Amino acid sequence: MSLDKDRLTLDELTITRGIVRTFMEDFLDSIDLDVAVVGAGPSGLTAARLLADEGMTVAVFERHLHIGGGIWGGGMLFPRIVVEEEAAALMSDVGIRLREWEDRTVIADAVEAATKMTAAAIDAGVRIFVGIEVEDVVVDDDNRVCGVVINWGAVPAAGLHVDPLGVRAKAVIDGTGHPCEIARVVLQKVPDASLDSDFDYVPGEGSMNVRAAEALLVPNTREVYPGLIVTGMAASATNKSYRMGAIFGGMLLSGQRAAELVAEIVAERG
């Protein structure tokens, strides 16, 4: 079977035009923000899809070109996660489907939870960069933060040096995971800046301890320098609390409390 070239109107320009002109509307759309989250991991992608839902202008940023952080591979590469049933409604809500497991826990297919959270941060309003890498944070004359420097994550893969953009945000959240390189480059880079944490560097997070990784995260999740919160793994690694495998539930609590910070920090900020 072959296409009757004489009815197809399509061409290179149109495809480019396209490409070019969509990207960059919708970009420009997101220079200006309540919210930049950093790292489109599930806890970045649960505080985004919730402050989306309350009316805010919301973009993540990650520098890989997939979406999900960590969730993909499940545990040790058998994609299936464990959750508890305290978080389990913020994944019935954007339709992941549960199995009932032992100890008040469910299972979900990772896969699955990582496609249909990021669907849900869509539909919900949220603008996903994927391939962008947030090189730097932006603070104001107080030394707030007040938004993120980016830059295509092939940049920096290529080991070129090209001057990054600027992007304004009443909040940033650090969802980067592990290395929590957000609040890493704060205490780098900001004259005198130090954590809200009993460090005064960042830590990394422990060996494993489930019970009480899970119980600690919602705790550290929290505004540990003004304008910037830590969620997810990022939130572990402020306090060197331990780590916790492939279970999601308190990722998922973690980025519900991080959205109830934002949101108060955007409403002191107007």
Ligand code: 48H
Second form
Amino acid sequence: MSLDKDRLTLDELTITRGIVRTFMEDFLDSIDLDVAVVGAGPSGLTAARLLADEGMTVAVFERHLHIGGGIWGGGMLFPRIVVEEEAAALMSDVGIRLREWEDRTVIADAVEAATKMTAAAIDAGVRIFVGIEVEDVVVDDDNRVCGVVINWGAVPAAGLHVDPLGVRAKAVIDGTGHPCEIARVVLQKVPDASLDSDFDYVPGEGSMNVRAAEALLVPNTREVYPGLIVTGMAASATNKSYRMGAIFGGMLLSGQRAAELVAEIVAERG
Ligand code: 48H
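Return the structure block for the form predicted in complex with the named molecule; the form predicted alone was the one displayed.
Expanding to the full complex; the earlier chain stays at the top.
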């Protein structure tokens, strides 16, 4: 079927109004949140989905136009990810097909994992904003984190000086992966801030030790500063824990742990 020019009633303004108005409605619905998740990697997407399942208002802010963080590249661009069987349900629950593998692991296709994790988060009610970077946090009078400061990801890429906007949230999840950007910004900018970790700075993760890295991910998933929870590689990076390569069970379980911690924080502090 082809579109008949004489029957088409749309004009350019229909498109412009539709895009701007619906985006603004969704954006304005997302400026006073229960939870702001920074980064749409596997840990952030898992945490966001589980929190939305609990009925919380959750938005994910992702700097890039694509979601999924490091999932797509699998291991060394081979698009497969390995997951321990303890975390397999966090994938099969969202319809990702798994192949049995050795040593009590399963294997998923990276494209299927990234897309189905994202789709499930959206279906649970998570708003995902792509092309938006978190450049700072909002703090209250006690210097507790109570929101994020956002700008278009294109702004720093173009070297423009554009002032950002603020979004309120009862809790913020740092799911920014290896750079652990939000915990870093808190340490740099919030007066007298220190992290609840073994370090008073963000050391980054250490060298590869798969079993130790995976085992430490859930214990390292913590509220490192009032209102700020680290998950995924950001949890490893705050503790100079190990790296693990293309095994993702720890990322998913860390996202699940972050969701549990946030649920406790929101219930306790309102
Ligand atoms: C908005 C931001 C900002 C910002 C970053 O790296 P990710 O996939 O994160 P995790 O921790 O969920 O998963 C880590 C995993 O992918 C990985 O790298 C592993 C397992 N490595 C092991 C190893 O040995 O190397 O995703 C983080 C996301 C990305 O999409 C970034 O673009 C985004 O966060 N992001 N978004 N504002 N300031 N900083």
